[in-house]
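One chain is shown next in structure tokens, namely the form predicted alone.
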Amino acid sequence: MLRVENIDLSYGESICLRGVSLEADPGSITCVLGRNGVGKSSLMRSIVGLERIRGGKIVWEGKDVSAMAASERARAGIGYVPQGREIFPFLTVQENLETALAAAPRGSKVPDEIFELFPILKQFLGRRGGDLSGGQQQQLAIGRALTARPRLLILDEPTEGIQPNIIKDIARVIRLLAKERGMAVVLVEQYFEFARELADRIAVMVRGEVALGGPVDSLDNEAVRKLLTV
């Protein structure tokens, strides 16, 4: 279970988010909306550990997580899924997923899952990362983050350029891990339409702030329009 609480972040004397909470439960899928620079990427990466917040906290399997370095917090179980990806160009399919290994127990080993999920990658294991498709390169991201069986998984815009056809492999897999595995998700998008499909919860976020939250089918739809394209 996962629970931001009142956070705050800053960038010298630029505020990017001012009081925020989110929540993640166990087998749900939340996913935060918002025009671009409203600070969805920054909150993702507070989450993980990357951004150290300077009020508030962040909660993590009822464990206070806010100090802990980005290391410590994929070691216990919070998986990261970055905008543009940001896999090893140079590096192989199989390598690219073996970096995440140094999260997972001594002795770990690429699980079989991923080529269930991705099949595509175990076909391409010995290709460079850098000569994969873009949609290609999105499902090497993920099944890189799921190399090290994260419980929490943080996805920032895992759709943004990707053709359909892999946008619906990728939905499939998103909601599949959240309904049959249990993990808690959390979800960047841009697209409400692609959210209230998928979403279990939503948060609006508007100039570093949560405007609008809470459980998909609670939400009015048009004013969630509306804050997409104030």
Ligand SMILES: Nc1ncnc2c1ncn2[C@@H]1O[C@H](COP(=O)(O)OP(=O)(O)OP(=O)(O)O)[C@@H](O)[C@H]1O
The other form holds:
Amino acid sequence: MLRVENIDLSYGESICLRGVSLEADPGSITCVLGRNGVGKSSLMRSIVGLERIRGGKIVWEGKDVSAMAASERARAGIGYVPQGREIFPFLTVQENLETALAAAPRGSKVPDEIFELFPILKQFLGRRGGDLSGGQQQQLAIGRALTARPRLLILDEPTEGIQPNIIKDIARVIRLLAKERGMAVVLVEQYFEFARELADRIAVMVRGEVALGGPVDSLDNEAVRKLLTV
Ligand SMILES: Nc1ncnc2c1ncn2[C@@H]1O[C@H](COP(=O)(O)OP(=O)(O)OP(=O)(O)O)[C@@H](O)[C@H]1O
Ligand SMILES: [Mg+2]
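Can you swap the form predicted alone for the form predicted together with the ligand?
The next block holds the full complex; its first chain is the one shown before.
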């Protein structure tokens, strides 16, 4: 299980996260919502080790990982699909997937299951990442994260700028990873409707803080919507 406990993050003088707490259990989906610039990505980057927090701690599978390097956290089972996908445009699909093997158990190869989840990746193995559509790149980014065989998967706005039919595919895969593979999933989303369909728990952020959170059924939908509208 993941426990983010009361973390603070600053960029120089500017405070970005203030006393943020979040939980994610194996087999469940935690969705982080919030308007632009409230700190969602910064929170994800803190969890995966790309930002150094100032206070609080991040506990994964009972161990405080707050001081661990990102590469170590990846080897400890924390997988990450960044906002904007960040695939390598000049590497092939195969090579993009293989970049994640460094974080996988020694001697692993790209798991066949990735091609069952995303058949398009098998078909385009030799194609360059930059030549894929946005939706295909998103599938590649998720496939790359899964190559390291994570037990926690962090996805930062995986549906941003993607056509509805691929969004459906991605939602189906996220649900399967949590419900059938028992992964803990943390998902950042802009759209409450999408989040509500997938999430077990929701946290709504406002200006660097979690303003509202809890099991999805316990939340007042109108109160959530209010925090999300400009
Ligand atoms: N590397 C950085 N250096 C300085 N400020 C930053 C940095 N990264 C983010 N910020 C600032 O921190 C705040 C939170 O940014 P963050 O990207 O975490 O928000 P977000 O909720 O993910 O936004 P979006 O919905 O647009 O993706 C913003 O004011 C942003 O300008
Ligand atoms: Mg963001």
